[in-house]
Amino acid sequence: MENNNENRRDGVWGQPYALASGQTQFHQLGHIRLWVTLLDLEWQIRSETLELDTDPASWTETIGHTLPAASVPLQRFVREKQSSAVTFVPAVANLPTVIRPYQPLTIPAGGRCTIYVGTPVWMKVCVGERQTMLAEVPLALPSLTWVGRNTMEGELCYSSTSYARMVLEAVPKRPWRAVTPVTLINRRSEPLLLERFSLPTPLLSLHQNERGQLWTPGVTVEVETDMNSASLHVDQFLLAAAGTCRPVADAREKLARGRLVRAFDRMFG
């Protein structure tokens, strides 16, 4: 399996590429590596998962007539009204992400921060001017974790490690990956230890700057007297640092209260 490097350019979020009949389009993003195909009556969507040492900084696509071997999982769909126009939409996790920093962090009492953490979106392939999505991939393959008070009370969430930088200008970005602020509040009289919380990634919008880099609204989670306490805060716009932004994907779920709730229950684990 090759691709050409000479035509080979950097990926872009939300703009339509127009394929011809038998062409195939081969991205090369994140953890994986996808291959879209327009034959005369059918999509065609190949994908495989990298294993890497270290993140990939880049997103490359070409199109040609290459295809991967066999071995690699074929999805096939129905082609709809000749539509040859193929789009990738970016996603955020469709369930909340456990973030543990490499070393915990203690905030002193009274004391606040911002930190920034980076957690790995989703490529939905849509075609059509209708943008219909027909598949939806992972860019890394996230790992799970149970948060609840026990194996009965809880919720199923993806779990992430993180360097919970708190300088903005040392977070890598990258395009498969959507730079969340979040600011910690601790009210209490005494320090906290901050081991790992739980981001309500399905709740947050996603938004692209200029420079092609993926961001959220902020999130502010205050402490008041206890861990159960914790109170959750969705900022409605975002960190003027991002610069100008375009949304380009809604949150995949409402802000409801009961929502909240839970999540306050379950913010720290």
Contents of the next structure:
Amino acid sequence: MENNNENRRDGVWGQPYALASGQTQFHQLGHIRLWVTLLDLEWQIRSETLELDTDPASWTETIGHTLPAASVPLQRFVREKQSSAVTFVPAVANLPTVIRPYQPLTIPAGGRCTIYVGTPVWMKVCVGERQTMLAEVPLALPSLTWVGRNTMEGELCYSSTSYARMVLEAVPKRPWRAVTPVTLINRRSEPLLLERFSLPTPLLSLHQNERGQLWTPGVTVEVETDMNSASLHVDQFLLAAAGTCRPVADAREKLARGRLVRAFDRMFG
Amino acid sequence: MKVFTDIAWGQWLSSGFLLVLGLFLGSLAGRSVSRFMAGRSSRHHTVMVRRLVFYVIVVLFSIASLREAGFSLDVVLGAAGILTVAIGFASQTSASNMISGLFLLVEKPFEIGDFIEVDATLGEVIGIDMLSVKLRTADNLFVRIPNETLIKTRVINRSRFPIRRLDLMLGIAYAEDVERVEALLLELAEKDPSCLEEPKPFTLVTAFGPSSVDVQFSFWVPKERVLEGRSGMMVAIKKALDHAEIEIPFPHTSVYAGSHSEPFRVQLLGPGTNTEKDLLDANKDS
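Okay, that's the form predicted alone, but what's the structure of the form predicted together with its partner chain?
And the full complex, kicking off with our chain again.
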């Protein structure tokens, strides 16, 4: 089951890997272990979720012939047109992600700040030249939460605890997390206590820089005069600090307008 | 023979043709609308619009068919009025169900695809029709409930809101530390991916029962994960309590066979059952 350390390499997003029939590519990334096997007539995907106390920082992949124990669930797919290339494409979360700072942050009246948050991404296993998607695997098992005025009105979100770092260098860069700069502007005459914030991850596209890090466009949230509404704006461009980036995945949902107004209580706790 | 030759066969044939054409076109249009709306709207709305399109087309073609057959619409409507009064008394139930059906459509207490509970029947709504609502129960039974019953009785819609709270009741032995059990339960909720972080899970001590301290453990799950949430959590609770050596007691029953007979001798078999705590009084005395 264990793979040779000599063959172990760093995994890369969006790069086609060629497999020979009978070979298995093994990935250890985020909180999962993934095996992709190519057979003469089919693809096989096995994955298992690890219960880890700490976040792993690296992504390793190995090509070999070893398979995991039979207890690891197996998915089988018909192999078409003798395609032998497999590509791993990242995708943002399919629900908004609630960012909850370990320590609440207060934004004074008329103040603004930018916090950097890292949200876990999903891995799409795509095969062939047309990159047909076979499976989509979350790289960290997200817990769910509810954001809304009451248990009747609101929406289901993923939950992510965060240090809400305000210094970009302090944000850990991991190949399975996308960094989003969130600018919060408090235009009210009262301080704003940021206990939690719902980041609309399905509206964000994913970009990869030269160091293999994933970035999304920045999000600006402007809290207006009253508590009932806040406006949200997804930036067109990436942060300059991200460096030269290439797009790797579109947003899951299209933003109808450049400026999105949502109920205040759906955005903040 | 003259009777047959006097009948305007051509007129009747074209009338019948119009009727059949109406049914065919109505069905075709209904299906097309259904296909168009399938990915764009809910199942409930799709079915409602499909039916509306079908009935409108069929009614239009029926009117045309009647006119073609030589009936005046005024006469037909007049006859229908008289018929309504005449058969109204005989069809009270049907009329009541039809009117109730209209109220159900307007009030919309449930939609097609919702899980509802009517009296003691729980099932998925698979059809809301003119006279009745059809349910498919969890054990795959078809249940037809008259619309009138649904208007009169209490209906619980289990799918209306996106999240549900599950309340699990468990008893723990009097000797155990209740606060430790509560902390353990909340830790389980934190680990379970089906369990929502907000609204927060909580525990309540509800009663000092005959053989146990009764604790209510409440947590929220998405409506799609109710079954796995409940079952998964109960398994996790059992495992966690066993692991922490916390006893879940069961009611103890003493069987008395009369003053002149010897007491029954009860012996517990199996590993782990012969501890001091588990020995019965009868065993101690012997």
